[in-house]
Amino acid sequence: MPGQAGGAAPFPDPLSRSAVLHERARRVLPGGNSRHSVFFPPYPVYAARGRGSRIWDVDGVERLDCVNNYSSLIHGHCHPAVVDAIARQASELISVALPTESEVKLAELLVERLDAVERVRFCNSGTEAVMFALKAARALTGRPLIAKIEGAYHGSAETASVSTSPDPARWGEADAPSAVQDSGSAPGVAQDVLVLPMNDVELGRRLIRRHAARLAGVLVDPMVKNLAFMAVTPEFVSMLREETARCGALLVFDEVYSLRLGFHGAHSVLRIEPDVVALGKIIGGGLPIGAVGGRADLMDELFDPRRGAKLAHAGTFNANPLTMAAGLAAMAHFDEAAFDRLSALGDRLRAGLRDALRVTGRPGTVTGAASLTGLFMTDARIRTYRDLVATVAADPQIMTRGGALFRGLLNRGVFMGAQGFMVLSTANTPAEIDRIVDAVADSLRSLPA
């Protein structure tokens, strides 16, 4: 097979290294894993180390990442000043039941960097984050109510994960969305959850104005990843600051994604401020991290021990020594031209994958910004969740050919991820992006007709 990863049997082989290891996790792990989003057919692709922009499995192949762990990864694999860091901390300090000056350092480079940040309270994941600042907004209104977007995924606390993927027979009518819980949520549940349509200004704001009295606040990822990275508009987002300054309720925004979007924030690309921003992937320097962040008064109202704090808000690991050590060595080292040189890698790669796709005459969709880019295999348009359950719906094979697609990347030495997003980190280069390209064409070029 031409471009073949490492000259490797191609995947699946049942007598890789991988595809054993599979059959023995599953004796003592459900399904052989414990994250479903790293399970893909036959079985998963073993890892065994990893080094910049590259990682080699068990079996020896070495593939570009193009996922980096689900985004945490902005630098790639063991960046050195990331590993001397956790090294070093790791000799002094592993956890303690005492703050130390490592979170006091990357909460100020967070507070100094995020232009809607004037406090910042450090949890273990971006589940958690999301799930302390809709608290947040309950415990400062006094109001039950989430409103969130139909599609969108927030993490697994129950009232994020509300309408996340809702099945078409519950969903209720497109112009009042009904609210969908997920499976093992508590009874109830979803009676606090608004559902509004991505990006439907007017319908948006009819429904909010309509649950004005009990509503808390508004969630919105800027970029939603389920959604192929659709972006929100400036007219979507304009109106949920209006409509949530109206009626006194927060608006949430979840940037454990797209933080990457804007060296000071998605917000500050989208010249919104939020009330509270949730933080976490790339801020942790590949360690586990979380962060709820937001204006001085609502922070010290909501967090401060000293005023009688609103919110409890504890965590044996919160702030532990050696992800704050971490933390601070990537984000100081993803500076502004950092930025700026990775985002145009972006710009680089979502160009090529158009052209690979026009000069392939396959069907297909690029999205995304800055180091997030979204490839879904078909011309339709798709502006909601509703809009993407259809089209697949009416052509099943987006699936396969996805599938296809994502199968013959690895045997051509990439790995992105299997929904159909690749993720880049400062660790690639120009020829990288130019060899992602060429993988991509070569393998839409070996799908069937």
Ligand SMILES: Cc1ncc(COP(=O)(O)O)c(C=O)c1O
Contents of the next structure:
Amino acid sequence: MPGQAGGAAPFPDPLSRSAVLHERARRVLPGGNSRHSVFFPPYPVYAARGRGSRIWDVDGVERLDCVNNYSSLIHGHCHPAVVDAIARQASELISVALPTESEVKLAELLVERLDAVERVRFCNSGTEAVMFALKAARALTGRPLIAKIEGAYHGSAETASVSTSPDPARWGEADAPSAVQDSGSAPGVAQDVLVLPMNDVELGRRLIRRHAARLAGVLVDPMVKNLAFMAVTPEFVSMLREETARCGALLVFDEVYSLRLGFHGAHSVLRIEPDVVALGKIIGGGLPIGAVGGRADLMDELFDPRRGAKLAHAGTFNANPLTMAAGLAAMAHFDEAAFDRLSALGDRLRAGLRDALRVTGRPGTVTGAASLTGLFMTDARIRTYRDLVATVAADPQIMTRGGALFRGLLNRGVFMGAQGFMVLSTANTPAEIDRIVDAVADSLRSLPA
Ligand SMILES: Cc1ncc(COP(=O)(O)O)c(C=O)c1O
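What does the same protein look like in the form predicted together with this ligand, given that the last one was the form predicted alone?
Complete assembly follows, chain above in first position.
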């Protein structure tokens, strides 16, 4: 039964192994780790091992993992087929400066499965996948401008990270949002980014038309995790498809996260054919991966060295055999029946969370689809990044009641995303979903009013 290990004190506990490890880690790693998203105050728990839906920390505390490495573990931890594929591959070939059959097999699976993908090129992260997809748009059109949604996260590459979390003092007018670049980006990066408010069809159309002559591509994630798992509306993506086709720009879907929304891709659920799709996370079976996929003619023009590829594409670990083997095993086991079963678990979770809010009388909103779920402690209707910022300004604790819900769950054996989300895996059972819901209800009851 997940929860506190025998004798372990509740989190946070300054005497725990995690607390001590964090102190030691801070001497060699700024902040104690290598990834901002895994830090939570006062110290993150350090993981020791995982199996299926569960993880154990270094203090021996067992929890249900509802983060699944930010969605990349579609089968949870150490699925036997994935472990076996990695072990077999590791004994044959770990990395090599030649292509391998494993790369062909994973590419075949993706091309067969994803409607908009006729060719694919691998890289090592979602960040790289988005970066190459945007370079593709610029290389093919010879134009500089990339449009993206205000507040949407697409990884850390310079163009993609413009206006991911712009400060209200700098974000400009609502009908002409300023492009605000990340600190550390090269000067001028934001000049070639057009920022669109989420789901505003008419404004989006006007802005795109105004900049059409310079527009290389529009980047959009069908469901934006850091905008409370807000989904694009069919009208908005249809407008993006129409307007990009009209001015000869590329429509780029970021399905690094959102691939979980549809067995044939989120684009197939929306019935939209993007020109290029950025992929990552689940297609690597838990190992580092990214990929760019798209229409055969575009992809061949961009990447085929026999035709004088338009885009330089190197990477020492691109399509490395270990990742390819893990990705193939994971994706082969994630068949349509597994997808449907997992989505039903997501529906059960969302229904249970809505009930928990109702029964406890707490304000809250449940968002998401398929295996991705958002839980926010506010009834406010959030439609755009600016709505979200205004809501948080009015009540800074909405994400997880200032971490109290997150900590309440951590101490009831459930590890949720600290920003208020849960990502399920095929290792979850209906009974576990009910346990998560009970833990949420119990935590909600114990929150201060
Ligand atoms: C929508 C989206 N795009 C891109 C990325 C970047 O992927 P990676 O962390 O593999 O670089 C992420 C990561 O969470 C993401 O959610």
